[in-house]
Amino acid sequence: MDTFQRYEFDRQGYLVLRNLIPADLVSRLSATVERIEESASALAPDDRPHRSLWGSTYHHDRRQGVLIHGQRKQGGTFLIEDFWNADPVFDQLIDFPATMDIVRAVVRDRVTINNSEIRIRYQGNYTGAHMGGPIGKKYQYRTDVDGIDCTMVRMVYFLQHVKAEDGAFSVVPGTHKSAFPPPTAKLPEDEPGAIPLEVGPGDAIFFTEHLRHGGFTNRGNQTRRTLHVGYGPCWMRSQNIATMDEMPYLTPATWERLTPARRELFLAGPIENQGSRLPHGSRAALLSAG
């Protein structure tokens, strides 16, 4: 992170990268996430899907090493959780090297992956604006003598050209600093100060989990399918839906092949404790074991 990115991030709470990701990445993320999704459409509906311990329900796609939530359908969003262990091309994202310059410059301790999802937003479909203002120490931003201080932190990954219509990413630039509950609407287009971040195939947006965001409506003729990494200190769990607070989810063939340095960044907690093993004791090893 330059001087100039270090004042845009900590005036603004958001950067646009623009091509982050080089082509033939991009080619051939987009090809696979199209390709999980239909994989995770086609699942038979389950009579009993999994619930969180946060009380939400998802399905486990146990071929795919994936955790889903929503429906592929008109209006819909469909949520393709832990998405490291449906394919090896992912892998690059974990510690990818633009990425993590930035990540490391806002985020004291030791980095953690807390957050992996495949978003798909289908025509109608919009995501309501939340977070801003005052705000817990989970996802708080802050700075001082030794500089900014977050606690989580999101890149997004774009594999295609978004503009405003089409449900652009949307921020409303500076309520990280906001003392006050922001105001709040139906639409996130309608919120007081939003504005669309329109971008294109390779492009990246990395923010504060604290900046008050979401994405407007998709009033275009495309699905919209972004990747979501998010990153913070160490003694921060998944902030997954499914797995909320617990060990991060991956399956053993994953563990198997990442590098130990990969491996670290999924490992919650003091990493003395734990080794090189896979992450456990929690639901997330009970998917891995099941």
Ligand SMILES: O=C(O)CCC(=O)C(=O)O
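Rigid core: the largest C-alpha set superposing within 1.5 Å between the two forms. Computed from a prediction, not measured in an experiment: that's the story for all the values here. Numbering follows the first chain given and starts at 1. Compared with the form predicted in complex with this ligand:
Relative to the superposed rigid core, the position of the CA of Pro260 differs between these two forms by less than 2 Å. Annotation for Ser27: C-alpha shift under 2 angstroms between these two forms, rigid core superposed.
Once both forms are overlaid on the rigid core, the distance between the two CA positions of Trp235 between these two forms is under 2 angstroms.
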Given for the second form:
Amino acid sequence: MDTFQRYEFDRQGYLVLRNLIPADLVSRLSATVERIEESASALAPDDRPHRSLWGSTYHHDRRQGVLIHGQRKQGGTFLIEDFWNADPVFDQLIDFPATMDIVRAVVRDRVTINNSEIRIRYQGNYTGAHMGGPIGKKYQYRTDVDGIDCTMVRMVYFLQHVKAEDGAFSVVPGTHKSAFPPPTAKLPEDEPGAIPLEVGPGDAIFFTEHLRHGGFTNRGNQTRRTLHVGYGPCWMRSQNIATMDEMPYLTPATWERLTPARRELFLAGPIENQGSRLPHGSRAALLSAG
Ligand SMILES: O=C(O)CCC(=O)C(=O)O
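Could you present the same protein in the form predicted in complex with this ligand, rather than the form predicted on its own shown above?
The complete assembly is shown below, putting the previous chain first.
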């Protein structure tokens, strides 16, 4: 992170990073996301649905090692969590150098990955705005004499052009520092100060989870597909909705193929207590093993 990026991230709460991902990787990621979407759409109803702590119902696709929420339909969305397990093409995103450089500049302590989701948003779908203002310590943004100190940040990778009307990722700049709760509106585009961030394939948006953010209504003629990866200090466990505050869900096959450096990014808690063992503990991991 250079000094200009640091100034902008502190001022606004986010950065738009142009052409972060090379075109050949974008096309491989895109093809894989579409394959996973097809297989999510073809799944039969789950007779043992996975209930998240936050109350939503997930389908556990044990073959691909992902947890799926939602449906392919007008106004609908798919959230496909733990996508690392579904295909090795995603491995490069675990420790993508340009991302790690920025993450390590704003997260103190050993960094781990706490969130991974493919987000697929069909026409008519929107993501309600959330966070911003006084939200407590869990997703805090703060600064002190040593610089920036974030507890959760996310990188969103874009695989296609997304204009405002295509359901752009939206932010209310500066609200990571607001002292008062934001006025709410059903649609993110109706909130005061909300702006859409327009992007192209290979671009990424980096933001502090403290910032008020969401996704404008998709009024375009394409489905919006993105990859979201969250990072924070190692004491924070999974922030995926299906496995909230549990250990991350990695299948034994994923664990086996990862390098030691990539494995370390999934080891919540002090590394000396973890050794080189697969971090068991999410309900999904236990069900897969059993
Ligand atoms: O991409 C969107 O529509 C919103 C995503 C979001 O809320 C998030 O990544 O936290």
